[in-house]
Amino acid sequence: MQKQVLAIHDLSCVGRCSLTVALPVLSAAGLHVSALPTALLSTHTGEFTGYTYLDLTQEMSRIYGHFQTLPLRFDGLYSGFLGCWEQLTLVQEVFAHYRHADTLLLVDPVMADQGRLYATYTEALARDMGRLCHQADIIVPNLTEAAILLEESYHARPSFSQVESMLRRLCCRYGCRQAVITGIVRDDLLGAAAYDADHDTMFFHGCPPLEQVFYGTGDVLASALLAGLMRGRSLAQATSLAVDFTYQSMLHTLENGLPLRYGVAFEQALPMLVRALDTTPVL
């Protein structure tokens, strides 16, 4: 039976990120994806000015109310950007309502990068993001978000032993089974570090770093990671697949000569993702 995922993210009309990434990536992986949008933006907030922003909290409540009249069952729950404290409380309720014994719940605590909160986030909302992480099976913060969740100072280039400590402490503090931190540099490679608390195993996968600044790569990686996990891949397999898919998306963007602020050309890397999911043995 086809697995179903509920993606709870914002929607940027221009600039590939959030729902415009999650929906096609998860769909290409063979999953049936439904959406609960948190905000509507004319563009994403990186390198764009004058963008419009519409908070969808009230509409989220109406959508969720209608969902409850339908015989919906989700095998995966996936949250990203939230616009306000009220949304966080609502998403907690959604998680509690739709979670069952076999549901995989992934929280991407989208709130900051490069040591700074995003423009639409408050420090109070960032602190409370931990409430969602407590419900998650797996969390996927970047280095800045991991530091916020651990209430410690941000370091752009921690040693790998420090990263290992952060991963263990994230799982211990929030009770999640797995954690992945993105934006990790190790042995001159840039990628993601993953920790499986159930088996006390650590894993890293990276690719050669590129000097350009790309947007939406966190959403690309988290969506591909969830796709791999939902298709039965191990955490190490899914992390490797997600990092490679994100890297190929960036390479396609450079080949196309497209303005980087419009996001990465993940569409051209989707065949690689589908092939990997169809041919990689499940461990």
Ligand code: PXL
Contents of the next structure:
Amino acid sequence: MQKQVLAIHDLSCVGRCSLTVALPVLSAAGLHVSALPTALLSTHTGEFTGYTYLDLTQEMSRIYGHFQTLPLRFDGLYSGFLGCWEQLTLVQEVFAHYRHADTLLLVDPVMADQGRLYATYTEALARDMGRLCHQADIIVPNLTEAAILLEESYHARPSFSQVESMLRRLCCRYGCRQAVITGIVRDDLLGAAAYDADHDTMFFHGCPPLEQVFYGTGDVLASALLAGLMRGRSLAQATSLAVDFTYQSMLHTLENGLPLRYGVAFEQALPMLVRALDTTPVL
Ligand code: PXL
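Starting from the form predicted alone above, please write out the structure of the form predicted in complex with the ligand.
All chains and molecules follow, beginning with the one already shown.
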């Protein structure tokens, strides 16, 4: 049976991120993906000015109302960028409604990067993002978001033992089984660190760091991670795959020469993701 995922993110029309990344990546992985858009923007909010912003909270309630009249069943629930604080309650309700024993609930607590909150995010929304993490099986913050969730100050280059401690405390505090922190440097490699609380196992996978600042890589990585997990891969396998896919997307972006604010060329790395999903054994 084809698995179904509900992706709850904004639609930024230009500058590949959120839904314009999540939908194609999950679809390429063979998943049936539906969307619940949180906001409509002309571009994402990093390095663009003058963008339009339409909060979709009211429309989300109407869309969810219609969903409830349909026999929908989701095997994966995936949230990211939210439009405003009021949406937290609605997304919590959607999660509670569609979660069943086998659902995988992934929360990417999108709110900040490099020590700074995103332009449209309020302190209240960031403070309460933990409410969604409490419902999650797996959370995928970057280092800034992990620090906010743990109510501690942000350090750009923590030691790996500090990262391990953050992962353990995130799982303990929010009651999730797994956590992945992105943007981790270890042994001169840049990648993601993953923790499985059920087995108390830690895992890191990285690639050579690139000096440029890319956009939308968190969404590329989290979407590929979810794709791997939904296709039955272990946390370690899915993390490696997601890091490699993100790295390949960044390399293709540099080949293309388009300004980096337009997001990464994940489209050109999709064949690699699909091949890996078709050939990596399900352990
Ligand atoms: O990739 C995270 C993200 C998602 N959506 C919007 C953003 C950002 C990051 O800047 O601005 C609208």
